[in-house]
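Single chain ahead, written as structure tokens, the form predicted alone.
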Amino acid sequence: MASSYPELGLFIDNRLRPGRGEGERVVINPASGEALARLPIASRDDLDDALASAERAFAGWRKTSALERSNILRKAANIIRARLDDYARIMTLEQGKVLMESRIELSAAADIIDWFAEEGRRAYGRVIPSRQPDIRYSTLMQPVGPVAAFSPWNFPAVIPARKVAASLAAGCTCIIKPAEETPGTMLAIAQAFAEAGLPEGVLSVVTGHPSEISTYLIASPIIRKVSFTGSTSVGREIARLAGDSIKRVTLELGGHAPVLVLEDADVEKAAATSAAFKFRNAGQVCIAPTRFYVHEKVHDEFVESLSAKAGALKVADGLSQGAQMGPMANPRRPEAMESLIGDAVKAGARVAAGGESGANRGFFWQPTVLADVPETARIMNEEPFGPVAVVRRISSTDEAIAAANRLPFGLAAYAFTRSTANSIRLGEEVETGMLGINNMMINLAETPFGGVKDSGYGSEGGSEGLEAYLNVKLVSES
């Protein structure tokens, strides 16, 4: 096993524990194909010890003042900053990322930490205008409950640092499950935040059998609250199993991000942003750009240009010098690529860039932009989650539109136009939970996150986030 990889267990109570369940699994470096560390396994007696010190710890935690728990994350916050290189090099070792894009992810973990420290001390109530003169009508923001989160292993910081930030912001404790693939960077974050000051039970980390995990925990009546971002299958399951015990649920799921160039688009800046958005990470970004319908008058310089950006890549080891895409996190996502390309070329795509592998050993794949894709393709309804942009024609804005709409996912979209008209009326009529105009930054602490339709609902971020680990109680005093 890898000597620079840290030692991985359960978190629980402040400690990291050995698991005591049946299997084994390995964390693997992807730009190698070996091993990094085997992968604890929680039993069912885990899973109760973290619900219990979930439960036991909630009491106080709830209690503790907002500034209180306020300086506590913000301490956190700036321990992840300190030790900021230490921690990339985790995320890259078992997720693959480059260099520079982990210490970018941290960075951004650690502002999403300080900034709910703050608005959780802005979590107020208010009182309502009363119709008699001896009643008063008030409102309360009281944390959920005891919370189990889930996350992927394409944003092993910052998709945690949301869920985990809000909820202990607002006075919930939780338990979190990170991704197999990733669990280094999480017990990373989580043993900041005990070194912070967070008392025994406020945050635990399990890892295992993922399904077995998920049914365990949002069956417990101890979980009030379930957050979780992935799959729109396995989303799906997951409110199910929550609804069977009515339980407040946020869902972040899958993706497909439609891109309109315009007629009137500055076709230069349009294809240098998407070149720089649509290939970090290997492109497995649930907002990444990849449908790009392109108006026929500047669809050639377009994918000209694009696919220029794309072959100027430096594809290698995240950790090696000058690296500018490393490799995609596990064997299913090269093989996810070649079918879903090979598939498009049948159907009558172009390979315009990449295409290939273009490695020996790990999980790499060359950035890839697709021209001339059939709507029937099975990449234009299918989320690649790779490093893949397909292009396709248009002719008009109402075409554009259609286009974007036409699947049942709504999580992110883009357009780029020099036209307000047309930027009003993409407001209104795109179907998606955040859209982004003329640029791509759509992804901050203080902004709202989550999608629309198959994609999910709730918001991740901004106050919206702090107030899906809240409720509201109505206090009537006479």
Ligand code: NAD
Contents of the next structure:
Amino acid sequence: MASSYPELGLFIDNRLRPGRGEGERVVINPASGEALARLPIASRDDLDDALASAERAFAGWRKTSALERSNILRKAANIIRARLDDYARIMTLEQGKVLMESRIELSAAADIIDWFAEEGRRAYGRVIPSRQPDIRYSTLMQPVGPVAAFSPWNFPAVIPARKVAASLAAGCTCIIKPAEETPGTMLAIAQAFAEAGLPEGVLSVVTGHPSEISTYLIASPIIRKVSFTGSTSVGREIARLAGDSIKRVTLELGGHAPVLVLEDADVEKAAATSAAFKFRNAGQVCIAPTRFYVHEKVHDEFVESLSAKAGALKVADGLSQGAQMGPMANPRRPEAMESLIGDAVKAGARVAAGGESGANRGFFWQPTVLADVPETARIMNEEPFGPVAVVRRISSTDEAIAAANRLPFGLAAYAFTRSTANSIRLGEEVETGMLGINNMMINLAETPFGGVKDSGYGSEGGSEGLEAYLNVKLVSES
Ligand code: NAD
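Moving on from the form predicted alone, please list the structure of the form predicted together with nicotinamide-adenine-dinucleotide.
Whole complex next, starting from this chain.
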């Protein structure tokens, strides 16, 4: 087991402790395939401890002033910033992304915690003009209660930060299950909260068998709110479980983001922006640009430029000097790349860059561009969640919009055009939760993040992200 990787445990009452559950699973370094540590497996008794602790702590935390909560959150954010290098190394070891991306992600996580620390102080109710002079109507914003949160492996800091910071700022307590692949980063963040003065029980971290944990926590009467980020298929199951006990849910699920490069686009800008956002985190990003619908007049120039940029990227262990893209996070991803790309090529797609693993150990896949991909190929319909861009020619804006809206997903969409009329039309007609026009910067602490259709519901980030953890109570006084 690697010595620079931290000791793992369940984090309950601000202390690390071993899991008492059965079964065995290891955390793996995706750059080498080697084991980093044993994953702690929570038993039902462990989950009961976390639940009891979250319930106990809620009684005090909900009454802690918004200012005091904010001060603790801000302190935790500063501790994360002070330990950026150590935490980034943990993230790269367990997830694979290059060290610079891990640092950027942890800074963004601290930024998100600061945002919610401030936003929690502005959880205002309102006074509603009354019909009668002797009755006053007002609303109070109150924390929903203990939260069960489930986060995936692609962003081990930013996604948990959105869920945890919003819960805590609203006055809720939170039990989070990070992904089995990436528990170390979340544990490091939890440690920062504890050191910042977070009372025992306000934040717990549990790991183990995902469906056992989610089924047990969501069914518990102690839990009042559920937040999940992951695949649409698991999201369906989570929504069903939450539906059984009428719990509020936020779901951030899969996407398959279209990029519409219209006739009047700045082609070089479109290719450069797309390359930067397509290949970060080896394409394992739910808002990654993926289906490129490019006008025939600019198609060849775009494919050539995007392919050249993809081919120039240095793919290596995320800890190594000069690496620009690391391995994929787990062996399921390169297997999926092989299958989806193989299917597309068989259906007539042309490989313009990459197209293979290019490594004999670790979970690597080369940055790939496929051109002339038939709309019926699986990769045009299933989210590849990897470093592959699929390109098709279109001949009109109508065709581009229809193609964008063709799938059941609606998380992110992008377009490049110099025309204001086109921009306005895209804003009205593309079915998506987030739309980037001439840029892909759609993911900031202060902006709402969420999808429509099969990509889920609810927003994380922005003031909407806090509302997800608040109940509205009407008070009629006379
Ligand atoms: P998966 O659905 O098996 O797992 C995704 C995440 O959900 C993991 O962190 C896992 O621990 C968790 N999970 C799985 N089953 C669960 C359950 N019953 N209860 C609670 N949590 C559970 O998928 P995967 O093989 O890890 O990735 C496959 C696909 O998932 C990707 O192709 C992508 O579409 C999607 N995905 C989306 C995001 C996102 O940011 N929206 C992140 C990771 C994966």
